[in-house]
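In structure tokens, one chain follows: the form predicted alone.
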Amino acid sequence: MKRVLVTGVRGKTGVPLAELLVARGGVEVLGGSSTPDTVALDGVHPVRFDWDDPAGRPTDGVDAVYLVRPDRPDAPELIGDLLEGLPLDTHVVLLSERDADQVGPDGWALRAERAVRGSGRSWTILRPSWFMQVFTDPRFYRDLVADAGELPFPSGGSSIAWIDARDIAAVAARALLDDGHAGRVHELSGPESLTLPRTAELLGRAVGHPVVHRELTIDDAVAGQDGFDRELSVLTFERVRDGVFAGVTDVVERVTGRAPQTLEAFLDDASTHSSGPLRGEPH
């Protein structure tokens, strides 16, 4: 039986990934969370995993680990420390982001990837575009779309190839359990690149009333943020404007054997299987 640790198991990719791993059979899934008592996934063994408390991490006998990069300045160092405690034959799948070579202060995202590449363990790096789940999460755009009928976003006219987090999880499951992924960097996207006005149009259909895209300045978009979070958000929106998230790849289909979900299908599903239009549960 293969033992797989999923960090951030309650997150947008962690939940569907854990479910896929359990369904494969022959896998012991360790669901890592800073609050393991809140993990309630069938077939998943909750374990404590806290970036600020390395003591007691469940690293013994782990065959593979799904590593959700913490978005904090010390992420490269935290990742390096974690990997030092893993067996040398552990396979590491890192959730990074598109075109990570230019992300963050002093190449922060790339340094996080280098911590994985230089760990002496086999690795796969996932670089996805923006998650579709930002439209079902109240911490992002859900309530603005559903209640105010607007999508405030500093796009600069560029498009985004939105991706369903469940498609990321499907690729991660293959990378964790199947051969042929070691040493690979998978750039992931949804099946189409959409402008923000077109995205707003699809959101309007899902919520049942018009939604308009409101172009913001980047300063307006990051108002209220400070420090590292602000710096990272500014760079992310600058990359949106540069078209970094616009490219469509075929990686999801090549790895999983099926096409990734469209934004329209995702929104239809969210409206059908929730308490109201786009009223998904945050993680």
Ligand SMILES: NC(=O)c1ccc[n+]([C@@H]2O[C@H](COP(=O)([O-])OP(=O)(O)OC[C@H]3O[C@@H](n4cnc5c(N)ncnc54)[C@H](OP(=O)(O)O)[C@@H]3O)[C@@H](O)[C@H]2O)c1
Given for the second form:
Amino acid sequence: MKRVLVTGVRGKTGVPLAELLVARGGVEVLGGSSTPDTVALDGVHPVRFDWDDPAGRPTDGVDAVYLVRPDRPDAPELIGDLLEGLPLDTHVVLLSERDADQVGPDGWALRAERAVRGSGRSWTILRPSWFMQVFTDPRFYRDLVADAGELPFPSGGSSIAWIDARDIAAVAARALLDDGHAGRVHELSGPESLTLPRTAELLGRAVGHPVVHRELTIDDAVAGQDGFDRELSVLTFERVRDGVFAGVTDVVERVTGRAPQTLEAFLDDASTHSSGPLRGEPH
Ligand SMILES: NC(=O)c1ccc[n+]([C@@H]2O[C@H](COP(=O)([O-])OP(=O)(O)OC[C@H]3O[C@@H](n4cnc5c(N)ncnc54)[C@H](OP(=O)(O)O)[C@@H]3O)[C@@H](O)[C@H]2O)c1
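Starting from the form predicted alone above, please write out the structure of the form predicted together with the named molecule.
Next comes the full complex, this chain leading.
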């Protein structure tokens, strides 16, 4: 029985990853959350995992850890401290982002990756594009799309190769449990690169009313944010504009043996399953 700690188990990649690991069998899945009582995933043992409170973290006998990078300035140090407390033979899979070499401030994303590479543990780094789940997550675009019929986004005319977080999870599951992933950096994307107007058109079909892409300035897009969050968002949108998230890779298919999900299929799924999270108020 392998013991795997999934940090961020309530998040977009954490949920499908935990489900895949449970389904695979032979894995004890520890689901890390700062509010473990809200974790309700069959077969997952909720554990308290709070970046601000290292006491009591489940580190004993952990064979592999899935690390969702906290998007805060001290992430590199927090990650380094966490890994120091893990057994030396723990395999670490870090969720980073596309072409992290360019992500500031001060090469922040690269420093977070270096904390993993230099930890003395074996590692795999996942560098995904933007997640399709930003369209079904109320913390991102869901309500704007479903209720207001708008996709306000500063793209500068560039495209994004949206990826289904379930495809990231499928790669993560292999990287956590299978041989052949140590020391590898997996740049992950969905199967196609879509402009924002085309993305809005597909969203419109899924919600059953028109959705219009509204091109914003980056300043407008980050209005209301300040400090590190603002700096990170500005840099992210500049990287969108520079086409960093447009590239399509074949890594999901190479690792999992099946093609990644298209945005159209993802939206179909999201609008017809569970509570229909994409369906807003009728227009
Ligand atoms: N989103 C993207 O498109 C994208 C693209 C590339 C890379 N990334 C990277 O991926 C990482 C995760 O980002 P994310 O935006 O996708 O976040 P996420 O994994 O969906 O959520 C992160 C954490 O937010 C907390 N949380 C608070 N309220 C929540 C709620 N209502 N539902 C679920 N979780 C909630 C949870 O931690 P607790 O359980 O402890 O509260 C959760 O683990 C970040 O490092 C980000 O930079 C994201």
